[in-house]
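Read the single chain below, which is given as structure tokens and is the form predicted on its own.
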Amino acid sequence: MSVQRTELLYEGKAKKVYATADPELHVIEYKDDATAFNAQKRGSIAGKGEVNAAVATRIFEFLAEAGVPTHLEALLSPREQLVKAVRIVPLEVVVRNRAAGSFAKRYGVPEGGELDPVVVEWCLKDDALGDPMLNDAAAVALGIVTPEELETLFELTAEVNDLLKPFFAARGLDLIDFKLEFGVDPDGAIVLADEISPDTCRLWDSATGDKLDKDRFRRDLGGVEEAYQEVRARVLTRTEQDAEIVREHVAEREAWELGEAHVGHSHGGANDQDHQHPHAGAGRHTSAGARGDAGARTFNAVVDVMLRRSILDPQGRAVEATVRRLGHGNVRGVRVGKRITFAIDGELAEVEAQVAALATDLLSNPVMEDVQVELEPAAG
């Protein structure tokens, strides 16, 4: 494929991005330059650009086969890719399957320990600020993403991790952790962008534990070029498991989507409430029995609080992982919430307003949680 690249749009630490005659297509050129510790350490790794271009292309093709949307169009040359022109979401997503690197140092734990649940971290893409970590609420409050976009990012991230762990395992590699970036394409869809390579993953040999990634450069371990070439050779080798990984993933996703559609239909469109303003739930489920009474009396209040669907739920994912390990593979989308109950005296209208205010202002976090209230006249 022949594509004429035009002006240089951006040059980063590891890549250059060029415009083309088609405004919806860009060319990415991979460089041999290497940096670490926010570019405080600099160097060059011979052949790195070609390795990363080839590895990222194969991995993106594999993910696309499983239904993950990506920006990749084609590999143009040994170090050039043709990609969709996307607006990069200014969040780096770090996925940690096992403790290593800054995570192990930050929390004083040994490297290599399995993390259950898997840890997903958000970092603001800003070199001047040192790519600071963000929690879900901060990412939304700062206007970096909407709650719906954050939910999509998390779902795509989980999907990529579920696919890459067996993909690398089939090649004798343990996927310790990795970084993802996403973009918004001209149609407004969020797609996987940037690269997945030894630059952005920690990959350890399953048998020996040898590091076959950028840590060899970061930590002056030697054998950097050899490690990158080894990863390239393994990734580009097709395995019998690849097609099976894709088939199983597609089948699981279809089963999950069917279940979601069934739940939404059975409950009269329950999914409509997932993205409503968190204050909207308070008082919505006050019972007819309570509404039929006037005058001061005692009511029983039930306040249900759930993390919004756009907010990560590590406890829910941990429960789901345990349930699935126990053989319940058809369980999906576990969310963990809390229920608060109390008695309250007063006239119905005043009680409704008071409980709604308590629910939204005190008993829940309106940025992160949805809240629902039920009132019933107390017995007797």
Contents of the next structure:
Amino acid sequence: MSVQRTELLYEGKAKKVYATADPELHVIEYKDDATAFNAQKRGSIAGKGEVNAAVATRIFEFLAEAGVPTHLEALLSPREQLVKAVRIVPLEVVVRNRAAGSFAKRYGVPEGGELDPVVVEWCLKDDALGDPMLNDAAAVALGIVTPEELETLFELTAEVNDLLKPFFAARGLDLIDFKLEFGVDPDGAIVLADEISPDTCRLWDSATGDKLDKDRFRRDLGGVEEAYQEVRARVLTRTEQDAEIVREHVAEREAWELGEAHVGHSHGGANDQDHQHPHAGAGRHTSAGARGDAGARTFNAVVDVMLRRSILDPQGRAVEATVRRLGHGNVRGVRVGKRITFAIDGELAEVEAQVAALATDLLSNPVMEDVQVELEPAAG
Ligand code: TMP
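Show the form predicted together with ligand TMP, please, the one above being the form predicted on its own.
Next comes the full complex, this chain leading.
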């Protein structure tokens, strides 16, 4: 493919981004330059640009096959990719399957310990501030993302981890941790962006535990170029498991989406219609007689709260793993939530509005949780 790159739009520590004649497309050029510790350590890794371009391309293509939206269009040359022109969300999302790096240092634990549940951390992408850590509320309050974007971003992050762990395992590599970045495409959709490579992952050889990633550069371990070449060779080798990993993932997502559709989707939030009108379930459980009844009476309210970021729901995942291990391999998409019940006195219309407001404002966290309300007249 020949695409003419035009002006240099941005130069980062490991990549350059160029415009093209098409405003919706950019070219990324991968450099051999390497930095660590917020660029306090600088160097170069011969051949790194080509390795990372090839590795990131293969991985993004694999993820796209499994339905993960990405910015990648094509590999143009050994160190250039054609990508969608996206607005990069200034967050670095780090996924940790095992303790290592700054996590091990921060909490004083040895490297290599399994993390259960998987730990997701995210930082503001700002070198001048030293990439400070954020949480949900800070990311939303600072105007970096909307709660909906955050939700999408974390669902995609969980999907990427679910896909990449077995992808690397099939190549004799343990995915210890990695960093993702996302972009917003011209239609407003969140897509996976930046790169996934030995620069942005920790990869340990499954048999020997050898580090095959940028830690060899960060920690002056030697054999840096060889490690990058080794990762390229393994990633570019097709394995029999690849298609199976994609198939299982797609089946799991479909099961989960079915569960979602069944549970219903009543997002909390001040602008949400559901705020004023409780979930349809309220109507279903409220008899026509009660509706016609003016005057106060007692209702039983049931408020169900579920983590929105359900793929990362650690309790649901733990229950599912146990259930499946015990022989119920046909169970998928387990989610664990909480139910709050109470009695409330008043007229139906008032009570409906009051319970809906309570549910979204006090009983759940609209950034992280979905809420559903049911009301029925108390017996007697
Ligand atoms: P950390 O343990 O140093 O916080 O790194 C966690 C993971 O994130 C590791 O796989 C390396 C990757 N990473 C980047 O891709 N870019 C960065 O700037 C940093 C600090 C980490």
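Everything quoted here is computed from the prediction, not taken from an experiment. Residue numbers count along the first chain shown, from 1. For clarity, a rigid core is taken as the largest C-alpha set superposing within 1.5 Å between two forms.
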Comparing between these two forms on the rigid core, is the C-alpha shift at residue 160 2 Å or larger?
no
